[in-house]
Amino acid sequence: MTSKYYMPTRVISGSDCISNSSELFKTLGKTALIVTGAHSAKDNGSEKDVRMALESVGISYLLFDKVKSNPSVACVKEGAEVARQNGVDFIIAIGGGSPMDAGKAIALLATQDIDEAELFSGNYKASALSVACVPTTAGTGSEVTQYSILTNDKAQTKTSIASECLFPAVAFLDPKYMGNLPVGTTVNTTVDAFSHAVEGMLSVRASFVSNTLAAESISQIMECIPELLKAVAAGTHAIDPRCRKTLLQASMLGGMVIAQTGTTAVHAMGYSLTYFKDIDHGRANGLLLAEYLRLVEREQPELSGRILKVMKLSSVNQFRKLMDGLLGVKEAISAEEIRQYSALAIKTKNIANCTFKLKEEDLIRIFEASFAG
């Protein structure tokens, strides 16, 4: 099978890199769009340094900060509105993957009109304002990816567009603004992240470079796990500023492992826990993570035991034992609920990334497995 490696963004990475580096803004344009949440960039400081990098190189920007968790289509619309009626070059959005997502999208409908029913099909242009990314969360490596992903209600789960147009020019990437992250928080960004990598190296469309992409993300990640479970059982949100930089740059990776990859059925089934549990996104992965790979294990073992090995642990069960000690308390699922999420799971294109064919009976045994006990 012929494989290919493409990832257009410049990363910028390092203490303060958005001031040491305003003048790659006037490479984009002349008007911004800052597009944000309304409370976590002005929090930590991130909204401010970008608003003080426009201003010294004389970018005029406006601020869009109505992105909530799992933006809606309806979001998304109303930012690229506001693009076009006020002439904006190029967009900047800064936060964890919600903002970057809708900024994402927002690139794609300010530049052209289209009609909600084609907007999940790819059925347009490749066409989109230039985008820059300021990640302020470790998990869905967004600021690396052509994908934006949007809550779809009339799919009833949540839906990727890709284009490669949509690939951001540069990324930002300073661990700083991660300081004061809940520690919840924290731990559902590792672990999708996590998902993102492990989830590369089980996909039809893995190859050489995403698989080494991958192996470095993980190692990565679990190097910083002891610290995230010191920090899951003192309830605290202090954690190593090296840990966050490891987290920040293995959440990179993941997002260049999956530019690549796309993800596989642990995303498909994880989207309806998001959409009709509100479970995180991250959390909802890893909730589900172990009980996929046990099933790698039965179909494919040599594969299974390759990724094991990077994470150093020795079982499937070890490291279920990992995510339940990272993840808590689990959540309560009906049969019902179950049948329901997997018959809308089967249906997804993630499926088909999958090595092994999958049925709905697998999809329903995954789920089982994963919330017993």
Contents of the next structure:
2 protein chains.
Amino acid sequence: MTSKYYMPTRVISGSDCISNSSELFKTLGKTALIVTGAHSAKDNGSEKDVRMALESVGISYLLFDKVKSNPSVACVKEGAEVARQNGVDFIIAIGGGSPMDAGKAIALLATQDIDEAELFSGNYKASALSVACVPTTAGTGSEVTQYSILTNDKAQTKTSIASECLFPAVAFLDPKYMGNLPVGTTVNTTVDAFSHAVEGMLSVRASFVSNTLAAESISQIMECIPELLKAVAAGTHAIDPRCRKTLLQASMLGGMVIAQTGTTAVHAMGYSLTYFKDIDHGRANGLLLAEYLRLVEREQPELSGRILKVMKLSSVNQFRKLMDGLLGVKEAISAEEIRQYSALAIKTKNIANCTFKLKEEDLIRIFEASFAG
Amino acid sequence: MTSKYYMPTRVISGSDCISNSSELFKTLGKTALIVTGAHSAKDNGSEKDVRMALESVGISYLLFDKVKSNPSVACVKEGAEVARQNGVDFIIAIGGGSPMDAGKAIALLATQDIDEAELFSGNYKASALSVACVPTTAGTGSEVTQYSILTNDKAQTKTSIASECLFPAVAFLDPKYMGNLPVGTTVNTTVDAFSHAVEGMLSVRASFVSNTLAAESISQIMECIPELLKAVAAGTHAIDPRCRKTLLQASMLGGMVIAQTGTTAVHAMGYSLTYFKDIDHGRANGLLLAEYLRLVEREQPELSGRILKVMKLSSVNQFRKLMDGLLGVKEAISAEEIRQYSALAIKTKNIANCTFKLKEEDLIRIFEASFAG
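Show the form predicted in complex with another copy of the chain, please, because up to now only the form predicted alone has appeared in this conversation.
Below is the whole assembly, all chains and molecules, this chain first.
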């Protein structure tokens, strides 16, 4: 079988990497649109660092700080309009997955008119403004992927736009912006990154490169889990800065993985939990991951065994306990909801990424087992 | 400290990956120059596969099959002239490190006149034709690096041209072309790849990404060494095809590593062994690697310990024995030669990549110990 690797984003990592590498912005253009949410990039200092770097190299910029969680098509169309009207050359997206995914979609829509149906069906030219990403959570990996995930109201889910033109030109990874993240956000984003790495190993597109990166991502996250469990127990946002750095690296590696492999059933099912029940995206994946791994163990024990070995765990039950410890009390879900979400998930393209054939009943059983106990 | 990762080459791997992905050539242009050596690409079937793929998608091509080992500036100037005169859009380099490095230099020189001194000093525009690479040995990793290493007669060594515009657009990794490689070539190229991965971990530019890739490369090569030792003992070219595949993957990972880290003292010193004594490039590195690691152990035992752990070895002596077993009887070297080579190596930029300050006496001691016993 032919395997493929491609990830052309330049990744700059380390403390103060934005100010240390401000010259890089000059390679992207003369006028930037900063795309972010209303508050966090202001509070954590990342927006200020970007502004100062741009000013130091004489790049003018505008701010579009209207991105909310799970961005809508309306939001990115509005951002694209701002970009177009102001002759913006490139986008700088700052934040978690939502601003970064919005920033990429804005970069695409700024160069061409695409209606909603065509956007989700992939019917557009591979042309977009350049994007620089500054992740301020350690989860999505969007800073190194070709995906922009938007709310798709027609399909009642979140849908991934995928085009190689959406790979960011540059990603700046500085853990200092994550120092004050609430513990719930830290856990949910960590679990998202974890899910990317694990699902990457469970994808039919897994390759020797993606498996190498995924195994490292999983190992790095496993190292940080005791620290996270302590923070959860203490209800504190304070986490060892070395652990913050490790998590940011691991989430970037997870992004490099899914850029090759895509995601699997876990993401397909998790999207419903986010769309209908407003459960955070990372948490939604985390709630389902152990029970999907249990199904893999039944179908392909060698594969699940390899992943458990990387985690240094001896059973899926051990993994389930670990995730339960991180995620705490679970939401209620009805049998009717489970049927509805399973029917939606079985139709998604992520399901085709799984290494064995899944049936709707399999998804129902995963939902049931995940929310039980 | 700021760390960087960038490797924009698309890597396609697997049996028959050239014919399975022939459409990709269309993204590179309409007329290709195939750059290769006189014989091996014809004998191993790779040149034919490339020709057939090009014909299947209607791309015209010319052949430049004059590349010899350790290519000269004259050779690449001649190739560039052919490319220019025939309005070639892109280069397809097939072979080991020499044709791939020559192909990249031809891609550069086809777009601009650069005299020899400027070529080696980096004084040129970052503009080159696109390059596709087909490695037919598992060693150089050139298919995923920005380097072209040419013989530099003025400096009496091999010198690396480095420019991001030299990253190949595509690399095709098909182990079937390596089935008939002589055992000596297999060993020397494996040792070259091994050296890239180890030197990557010993570079001041090592990062979490490069270390991840390097550790995997080292592990994969270590898995194949028993098979290589068997082939050396039996004097046969026949090697388990799974091992061929693993070695090709490992050498590509090694290339991804040195694209980030560069090489260190080992390559700096090895270039003299190749330039003056005509010792194969990979073998030259292999002869020196263990004794450089011994010096690292004295200066930074934590670092050498980490590498030995990845190798699953307990001492530098064990590693030295392993390399001695692979490399067999060593060439003679005089005290005068050692002094000359050390004086040249200490001035190279690779030395600045080492994680501690090296003195000329250190290099002398490494040469002496490497060729003793």
